[in-house]
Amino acid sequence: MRRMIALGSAVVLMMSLAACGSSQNTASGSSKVIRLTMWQQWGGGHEQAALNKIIAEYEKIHPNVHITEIPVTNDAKILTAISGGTPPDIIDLGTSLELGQWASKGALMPLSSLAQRSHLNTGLYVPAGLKAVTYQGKLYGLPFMNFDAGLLYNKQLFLAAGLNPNNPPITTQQLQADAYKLTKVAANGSITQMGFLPQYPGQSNGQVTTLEDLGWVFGGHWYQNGHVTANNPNNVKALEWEASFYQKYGAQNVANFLHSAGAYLTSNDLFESGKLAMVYDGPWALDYAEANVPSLANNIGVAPFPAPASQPNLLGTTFIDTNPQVIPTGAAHPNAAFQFIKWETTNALVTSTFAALVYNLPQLKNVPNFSLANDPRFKVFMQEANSANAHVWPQLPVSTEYGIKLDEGQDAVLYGKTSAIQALNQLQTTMSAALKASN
């Protein structure tokens, strides 16, 4: 999920829009107007600003066409809108986690044969950018700021606990022993500063939940060969890794240390007010550390999320997800839409420029003055958004389900109530016979 804000570079990007589209050649013939709405979920400030310095700058090369862009985040409410036949033209999704399931009952128009019509060359975009918004090999939809994680680390806490700050772990095993130096618990049992929490900041951050992630960085799977694999060995592995963090402190413990963090990327959470030493998550914290903690954004370093000894090649691996921008199924115009949202996703200018206000990844593989790109911290995403170790979550008719599963299935084992085996067998079973009954 992006979560950005902008840092007075709104100007920047009002002056560089004005020079995107002095190239562009005004191919629109009719003169009548075409009225575009656009659902989109950057939410208010900053993002939408720069979205509508976008929009402007489009509809000054496009004079017949006209885009008017509604904050909008409810799924309920865009779910009511196509089934009552009233969609808007373009929404832009946020995240791809609905994409397939949306996709398989036919809420989103198919984008393939539209792309070919207007000779879209998909090639132009990062291929795991475009893997989250493929549904069974077809396109629904255009990526539009990608983003991924890695790990984000506290050199002052690092140095306090005596640990190198320019050596952060590179496996899954150092990870855990620098933690555990890293973290301190109170007289009474409660615990005052974390190493590591690996469900933090979890979904905020636009994950399936962390196991989703920790199972890839263990070699495993979650769906291969039109099967869903929830019990991999190495998922469970993963899980088990996960819950090793909650046994060592009391599961009770580690779950209100958890609970004690204030909203996500501001000097509350448990990352800027300096109370977790490590986190996995994505380059916006650093935009948001800058604003919030400025003491501590020149003292975040950020490393590939480790990988376990036995396995070094998965150094790095991150989930990676985009804002799909959809045309849902009913909408009035869709092929003026697709123009926009094709212009949009491919103009270099307008994604280097978005992309550094947002702090997220270009949605393209080459974006000419990106002034993010030379940024030695925000170079790991980048290069971890390239590598095979990125990976989209699996776009199913059940996708949301088995997400939300998972995710219940992880606070179970957590929480002691059961292992990691016999929760991971469990939503082998449940998501296969759902995966069955949707086929």
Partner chain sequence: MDRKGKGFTLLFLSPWLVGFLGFMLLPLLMALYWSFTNFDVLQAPQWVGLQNYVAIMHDATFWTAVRNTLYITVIGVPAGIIVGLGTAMLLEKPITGMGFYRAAIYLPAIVPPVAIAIIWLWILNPDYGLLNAILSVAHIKPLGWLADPYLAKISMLMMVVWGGTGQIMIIMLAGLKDVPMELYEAAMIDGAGWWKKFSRITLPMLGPVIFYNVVVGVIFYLQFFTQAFVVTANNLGAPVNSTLFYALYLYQNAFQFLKMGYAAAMAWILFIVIVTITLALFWINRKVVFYGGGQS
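Output the structure of the form predicted alone; the preceding block shows the form predicted in complex with the partner chain.
Partners and other molecules omitted; one chain follows.
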């Protein structure tokens, strides 16, 4: 699951990272206890409890290794520790967005040599997850808990609007038409219920920028043949489609509606409170709804994200990402750290158990069957992840900056500050120059 990470100052800090050498670790076969520190971005709650169970199991079979996990979700803090020579041994990232940029600045250890020496079978992993942790042909992390997104919708709201809850939209034109039927506007223009809100939950809630996926949905791409392609004509069409919702109801009215609800993944958020009928989100939203609003949970439908009517082959297009398990440059015990993340990410039982607990997708091709995998709604996410329409954000020296500026450009267009073509032309110019400067 993509989680909230502090990106703003991280880009600046990366530029000043010094190349730090790795210190030698105590051999894993030694009787001396090796103490590893793991900074993780799962945070607290049942996700942290599940992680601690995994760690306890590893320590049971490796009594000379002790692992302390600490929730650290601020990228600036992580980079400061690395550049200052005091990094943890392992970092569990919430997204691969920063991996390419950090790797290019020397903040992460390349793992290809460690993988070869330990005979890691990379063929065990789902290819997209492995691609997300690869930069310039080298492994800089191991994938753990993949995730993607689809269309979640409230069946009760569909019924109330006279729509068939068993026939969710399959084209972007149908999605828009249904969304308008599902939207309620007061006499003063204020929105009390909305069918679909392209911006939500979005990067401000730790999730993917919707435009990233919509570019692919409309047949575009963001990087191709060594070049940034931000202003691809289909990317422009995708952003114009997003902006049409804001133009219809008024950008300020949409902004007021967006801020009328509580925090994301709580009973008061837009979707769980019943104010938003359809949302572009991942399988974890089902888990939180079951915990927060049981009466809603069974009335949530999941469908492949619609595609333009002219491109039906793009139905179910999605991003796919993973939670990279990385070893920062300067880690005290890289060998022992690698042995743990290798075990964690290749153990099929650990994978299926953790996937069921956190409603994420297995990073392994083959795992024992688990009950969640039999839920037709969860199967939608699984099928999308294994389709040709699953895309990975490019790992570049400027990946983080590119992702942040894409989100900023999207918002500028949605709120009427510029046009789609102007925003994406500017993004094209900015990121092409940044990529050239990084080489």
